[in-house]
Amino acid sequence: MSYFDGKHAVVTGGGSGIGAAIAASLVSAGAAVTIMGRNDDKLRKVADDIGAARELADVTDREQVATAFASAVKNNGCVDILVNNAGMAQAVPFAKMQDELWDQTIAVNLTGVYNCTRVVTESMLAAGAGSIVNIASTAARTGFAYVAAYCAAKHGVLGLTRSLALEFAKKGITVNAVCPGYTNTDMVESAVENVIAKTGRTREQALAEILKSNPQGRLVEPEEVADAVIWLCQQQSVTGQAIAVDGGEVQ
């Protein structure tokens, strides 16, 4: 039997991108898998494709992930694994960023976390195991200019997992931080798409800006992300850390 045979895992943003890779991989290694996100044609696509239950939900709306939360027990039982992945990243110069851009920011990437993470903690608790993997970014690990608020939320990510961690050593539940790096998806082309429009740059040029910070010169692919959270669902004895998909790029 496979380590996640009767598990149910629950993935924020499962829609696309790193969180749909994500759900694939967990749903290949044998876990009831539960996708949740804003977009329910796109979680619809995706659950579709890949076997996975899916539930509707803001994470930054506390009602919707309590009923999203509920709903998604009540089809598949209480939640083993919960991998926190809902996210949002826009640049901007500080001096320019509008108060609503810091406060959704902080909102999706930050209390998001929380919202689901305090959903399934009682659960957790009373069977004395659980794993919580909260996918945060090399911005969680240095700053990066333009990106204050992102980087701000994903600091605040890298603290809640290591003081979670402590907290919940002794109870059987893991928490732990992936964080990639640049990595091939709608996030990343709009980046691309952004410095084509500020500065002319064709998409080449673009792109090999960007992959200027990473030592292997290439993007991350989602499943490689999807991997390192596979392997720290397994662990019992890895917890509080922020695991690295960056080629290098944050030593």
Ligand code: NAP
The other form holds:
Amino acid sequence: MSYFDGKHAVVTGGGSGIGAAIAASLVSAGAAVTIMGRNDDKLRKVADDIGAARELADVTDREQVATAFASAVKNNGCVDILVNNAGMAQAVPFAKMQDELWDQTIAVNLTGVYNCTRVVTESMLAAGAGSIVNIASTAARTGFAYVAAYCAAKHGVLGLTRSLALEFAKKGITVNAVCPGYTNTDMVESAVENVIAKTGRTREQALAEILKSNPQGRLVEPEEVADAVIWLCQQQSVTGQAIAVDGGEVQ
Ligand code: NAP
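For comparison with the form predicted alone, produce the structure of the form predicted in complex with the named molecule.
Below is the whole assembly, all chains and molecules, this chain first.
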């Protein structure tokens, strides 16, 4: 019997990229998995493919989050594992930052983590068990130019992770973060396109610029992030940690 048998895992942003890889790994490990996101077509494709349930929710909308989690719990039982993975990033010089972009970046990447964590807290406390894994970023551990809002949000995720780890330390709940470097998903593709549009570089040049940041000279694969999540879920004495999956980029 696997550690994950009989456990219900929710993965936000599970309809693509890192979230889809995490959801697939959790299903393979034996968990019942619900993926959440805003785009039902994306969710349905991944859910059908891997054998997961799906719920529509914008993580910034507390009513939608409450409804989606209530439905997920009705279908698959209380949430044992929460992976807060939904996120977005848009690069812009700080002097050109629009208030809307700042607000949206904090709402999705930081408040979204709060919203989803808040709705599972009571049942995890009542069960005296639970794993919460927040997909942060290298941008949670160091600053990067042109993504101030994203860095601020991801640093906030790490602060939340560390505080909750202490608060729940004697309650059977672990709270950790995984901090990927540039990972092979649509998010990096958008970053490449952004560099091409802003600098006129070729795709190869833009990608090479991004790869420079990784000492291994390659993108992280989504499955490598998923491996860290699977490992963290099974640890009882690892909590409050920021696990880097970044080829040695941030030390
Ligand atoms: P991605 O493919 O763009 O995935 C992001 C996911 O988040 C999408 O499935 C999207 O689904 C969902 N999402 C975005 N806004 C949402 C909202 N308001 N409510 C609910 N879901 C929302 O990018 P990814 O690379 O897999 O990113 C996953 C996580 O890894 C993010 O937290 C990101 O910050 C982090 N990360 C990525 C990298 C990288 O280089 N790729 C590096 C470090 C950290 P919908 O659009 O359907 O809602």
